[in-house]
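Here you get one chain, nothing else, as structure tokens; it is the form predicted on its own.
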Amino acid sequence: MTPGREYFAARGLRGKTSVPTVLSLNDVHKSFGGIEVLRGVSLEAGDGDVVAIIGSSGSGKSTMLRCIPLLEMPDSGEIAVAGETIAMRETRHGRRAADDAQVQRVRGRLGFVFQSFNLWSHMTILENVIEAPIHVHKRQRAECIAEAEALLDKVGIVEKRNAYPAELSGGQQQRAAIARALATHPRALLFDEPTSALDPELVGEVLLVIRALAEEGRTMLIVTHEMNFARDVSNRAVFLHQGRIEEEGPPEQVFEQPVSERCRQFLTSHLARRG
């Protein structure tokens, strides 16, 4: 039993206790150029849930994740963060957020870690981490610096705080991006294929950091192609196929005894390529 499994065993099965809902998607649809990428996705994540999102390329995983903070605007459906449903309105140019201030408030409750790091290249690592706490959350600079250094130490790169992103390895940059996401004290962390841009030898160092966050009880949605990691670190797994959730449940069921034939084919094919 891995540390992640021990944590979830100690926490108890969700459903036997009252767990506040942190993220909720209800019948979300999204199309690009007439191609429907999301076809009515509904998903909830409770406080402390770690949800692994798997599926083939093009199945809608990243689009679903990007719809939560409205980095992509859903065509229909509802999204709620920490109990607050994001208000939408219809315009002649399509659907829009009804209240920009609400969108900023909701985004402030989320930490998003992109596959391509998205660090500001002209800022040091420390400056990247303190940017949002100081300029968005209006916190004191000295307080933000102290917390940023503690976060960089947490992810194992505090000695790189004065370096620029180009001076770091891909794994170090992704760990800096995780520290930046944590600096805003998010209610939930969204990981969009956090290891896909890394050389294979650097994947493990990032996964160790994410595993540690899971063991702290943080709410996380993780889009990943790392099947063994997804099975070990999550307490729920979701398989997307052609824009729909085709399989959902405890990782032991989804990865070892999936009901969906398409999910079985995906896992078999993935393991064969890895093997």
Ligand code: ADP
The other form holds:
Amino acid sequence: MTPGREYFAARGLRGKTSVPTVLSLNDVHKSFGGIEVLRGVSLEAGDGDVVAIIGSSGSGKSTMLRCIPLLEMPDSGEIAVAGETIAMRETRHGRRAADDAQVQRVRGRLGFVFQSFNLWSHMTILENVIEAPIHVHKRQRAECIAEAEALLDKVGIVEKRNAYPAELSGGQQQRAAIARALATHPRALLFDEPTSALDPELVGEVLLVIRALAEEGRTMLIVTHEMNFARDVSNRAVFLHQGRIEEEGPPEQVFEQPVSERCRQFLTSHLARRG
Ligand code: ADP
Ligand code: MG
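Here we have the form predicted on its own; I need the corresponding form predicted together with the named molecule.
Up next: the whole complex, starting with the chain shown before.
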């Protein structure tokens, strides 16, 4: 059940050397309608880090992920991706990105996988995967197709390349969404509850794919309620509570010996609920 123990130990060691920072949030605040949903969140992910993000519903996990590509504009604080701090400016109407081209560039360096697979329903699986590489990244069609087929093979659904999303199971659609996220060669992958919309029997196949990506050394932030998976796959875990990072550390600490009483309670109630 724990195939990668040595590998995680190696990651732990590597964490102590200087790995380049791929993602960082520095003191990010965000309110909606006067309610502060993120209350000063700071987080860094170095190259190859797999950060598990846990917390109750409403604690701000999705908002935190969405702030990274500025799908939500933070009210204050800084975001940096691959060494580039996103420039923002204050206007009469609030904070805005200072440079739209920069935002597009930064978004192009990230891959997203959401709970609701978000595939384009009118396109085949292959077309879904090649869309951004061809139209956003302006790469050669033939090369994109070859690469997309390799990615679909990697996630185990290459035989579905000419099918439409509705013809696939939820697990297959989510694997297609992962292939699509990989097709733009992202520097980091952001997963927001990638298995929450799936029937229980389909969760495992998606987690296997994500685990394989972790073992390849990809940089990932993963919001999940799959606690066993989160503990095994991550080299760092973060517990968010009411818009603040309440506990952070190696997964052995956060999942097994949390310092925070709230984190302990969250884990207990979560495990109890899951049975
Ligand atoms: P989580 O992902 O941890 O469940 P969210 O980040 O989705 O939490 O939400 C945190 C809080 O922010 C919730 O109370 C939610 O209702 C609120 N919220 C999130 N997005 C919006 C929005 N676009 N407008 C208003 N409120 C929002
Ligand atoms: Mg959420």
